[in-house]
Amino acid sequence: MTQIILYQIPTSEIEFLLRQLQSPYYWNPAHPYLMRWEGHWTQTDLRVEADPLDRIAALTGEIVLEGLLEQGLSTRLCHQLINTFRANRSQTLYLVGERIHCPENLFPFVQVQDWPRPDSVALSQFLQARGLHSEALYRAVLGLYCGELANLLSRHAGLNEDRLAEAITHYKISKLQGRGITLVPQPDCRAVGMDILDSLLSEISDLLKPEAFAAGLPFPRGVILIGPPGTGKSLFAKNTAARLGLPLLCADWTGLISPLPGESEANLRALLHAAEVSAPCVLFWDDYDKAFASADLSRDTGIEKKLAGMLLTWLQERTASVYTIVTLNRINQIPPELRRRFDRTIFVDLPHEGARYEIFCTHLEKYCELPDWSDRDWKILISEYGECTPDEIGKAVYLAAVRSYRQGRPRHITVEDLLYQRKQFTPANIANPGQIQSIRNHSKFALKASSEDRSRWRVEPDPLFKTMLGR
């Protein structure tokens, strides 16, 4: 009996396919005569021209087809395969490409498989295997296949594994802007005074590890990240990618949306598959709360609501290790099915004074070394920056360091120059209070992105303000 295959596998996992199999033949366009593979290729006497089923008819066993699926299944192949799957032969014959599409009339006659993803504990012992133990390596080829894996470790040879991890890092991220796929550069500061923030990507690293895989732990959904423009919440999004040292895909709702019938939700698959495929990877979507403003899911309003049903499906059914970060300013503006759809909400608020001193340090380090002021005026500083956004004060920063420059002081920032830099501006917390309390106000069950402040820069509240709250 026929027995037609149509397998989805990466050119460099045939190989292997081909080793599980019982001395198959093998074609492909470049070979005019067909292979045979036996541990070693050998070819046969058969030669094959362009039209490869007509040519293998009297041959049983296993067959490998590769490079027929290239232009997708046209009228006259598929008529091919049902007439062969009909003639009853002895043969099991596999068509394999990287992607396949079958026509619903196909289905009867074939069946559509693909090719198995690694997991995490089978490309660890890979590593092993070749004497490779290096976290960073591991972690840098989660998301690869076996063949495409050995292939880079022969490409670099002489590296150390340190270098190695770095070589593969940068294919993956090649790969991905090969496939047309936006990916945001590295930050240029940490996320600092987010210490809640980084347990939970001390939990997500932990849980990449192929033990957390064989403990049957699946890998958490993601977060959704609450708070005024300019807290830090793209930045950190950012920051977990590089940490982990997973790429980051952009997504940009606005961008999925297209007037042609059928575009959008096919902007929108290609994304999702492109993350899948990625895996593991961050997918972040800034400002979500915009996608979900007009897409009421309680009734039909068009395109939004179908872009929105097929993100929540995914994001309940998706198996693959793709982490969400969703970044919103205000988390009553999205429907609550779509807030299940996360292990957690977090709050994002102004930062307390201690995190605005490493807010602060971070930023000037990347201008000059840091300043040995002493704390009184470190308490000024940070209490003229009480009302101030973590961008906020970057850019401050950014602007005492282009002052200093151009009146000959270049790399050298004094507190005066951030004093006044702060009265050139108004923050928005004071330009637009009753904003930032509304997002506070919605987000009052949601967990704080930091815990209280006991650094030395805490003020403590006044005596009488404590009264009046009954403490």
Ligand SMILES: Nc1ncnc2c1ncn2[C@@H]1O[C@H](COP(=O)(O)OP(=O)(O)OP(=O)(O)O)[C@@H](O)[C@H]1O
The other form holds:
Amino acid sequence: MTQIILYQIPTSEIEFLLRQLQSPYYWNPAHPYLMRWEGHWTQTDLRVEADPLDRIAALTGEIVLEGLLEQGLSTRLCHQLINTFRANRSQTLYLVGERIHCPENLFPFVQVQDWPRPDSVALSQFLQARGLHSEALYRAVLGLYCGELANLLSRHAGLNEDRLAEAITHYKISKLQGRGITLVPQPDCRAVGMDILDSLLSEISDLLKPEAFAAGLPFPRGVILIGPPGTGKSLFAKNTAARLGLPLLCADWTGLISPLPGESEANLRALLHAAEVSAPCVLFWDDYDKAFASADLSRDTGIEKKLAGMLLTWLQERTASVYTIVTLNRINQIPPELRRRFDRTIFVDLPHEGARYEIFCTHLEKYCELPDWSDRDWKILISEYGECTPDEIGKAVYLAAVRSYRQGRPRHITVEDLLYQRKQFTPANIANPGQIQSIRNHSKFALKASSEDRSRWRVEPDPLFKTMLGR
Ligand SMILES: Nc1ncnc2c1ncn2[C@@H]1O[C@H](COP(=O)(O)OP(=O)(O)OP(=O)(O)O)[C@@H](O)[C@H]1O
Ligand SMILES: [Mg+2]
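Provide the structure of the form predicted together with the named molecule, given the form predicted on its own shown above.
Everything in the complex follows now, all chains and molecules, and the chain you saw is the first one.
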């Protein structure tokens, strides 16, 4: 009986397929003769060059043909396959290729199979068998095929495990370039003062371990970050990918939406496919409101509604380890059905005193050694920047560094420099107080990005205010 299998398989994995078969025959267009794999290659004397399907008619056993599907299945090839099936030979014929589109009329005669990706347990065994144990490396290889990984290991032989992990992450990211995805630049600093988000990161990291997979715990879906502009939502997304050692894919709205019919949907499909094949990864929808906010799913009929609907379905059904982060300013800018598809909605507010101190330190460290200012100076500074966003603090520190440099004091920022900068601008929260309050009101039920301030910079609420609150 002839069995015909159209096998969608990456080129790097074909050798693994051959090893699973019983002394298979093998051909690709670079070989004039049919080859045979019996733990090593031998060349048969069957010349197949022009028409491999006709030439192999008399053979029995397992036969792997590569390179016939590259141009799609031509009408002639389809008929040849149907004839082969009807000829009822003792053959199992594998037609292998990276991408296969099987025409409907061929389905009754062939099986279509996908080469499975190794799961996290298989990959960790693969590394252990080669004496590799680092956690960073383990995370970096997730989503790769074994053959691909074997090639990378031999290409980078001699690197230590941390450098190897970096090289592999770099490889995964470069594979995605040119697939309509924006690769986000490295974060300009660490996102500090968000302890709840930090614990979320360690939770995701734990869920990437093979033990979590073995315990049947599915990978988390993702998080929606809401909050006023400049509070660190995008920065957190960039930090997430960097700290987990995963590629960060950013949806590029301008590239996604096209005036040509059908193209926006195709772009979104390609983007989601790229995310799935690069899993585990972080898929980042920055400023989601700018693209989809107007998509009222119950009324709109435009392209935005279509795309938002496609995204909803994907978020519901995806099985790959893609951690999705959506950032936006107001929670009422997205429909409840989208919110439901995320594990958490987190509100990023203006930083409290302790967080402001950490933000100052992080930004100061970019330009100078951390100054040993007195607690009194720090308290004045933290209080003067009371209504500021982390973005405003970061910019003020930069301008203070510029000022000190131009005054002949490079790398020597003073408290006065920062107090001077504070007088040069009006924080957005003071210029437009209603806007941030309204964002807060809409976010009452969301989890906060930072817990209560327990630092030494914390300012106790006024006793009168406490009495009014009944505490
Ligand atoms: N938690 C933080 N720690 C240190 N720096 C921060 C933090 N949050 C923000 N910043 C600084 O502010 C800059 C802008 O932050 P980011 O782009 O993440 O804001 P956002 O919340 O995404 O704003 P928008 O709503 O306008 O997109 C960062 O590049 C960083 O320099
Ligand atoms: Mg942002």
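Here, rigid core means the biggest group of C-alpha atoms that superpose within 1.5 Å across both forms. Quantities reported herein were computed from a predicted structural model and do not represent experimental measurements. Numbering follows the first chain given and starts at 1.
- Taking 2 Å as the criterion, Leu81 counts as shifted between these two forms: its C-alpha moves by at least this amount when the rigid core is aligned.
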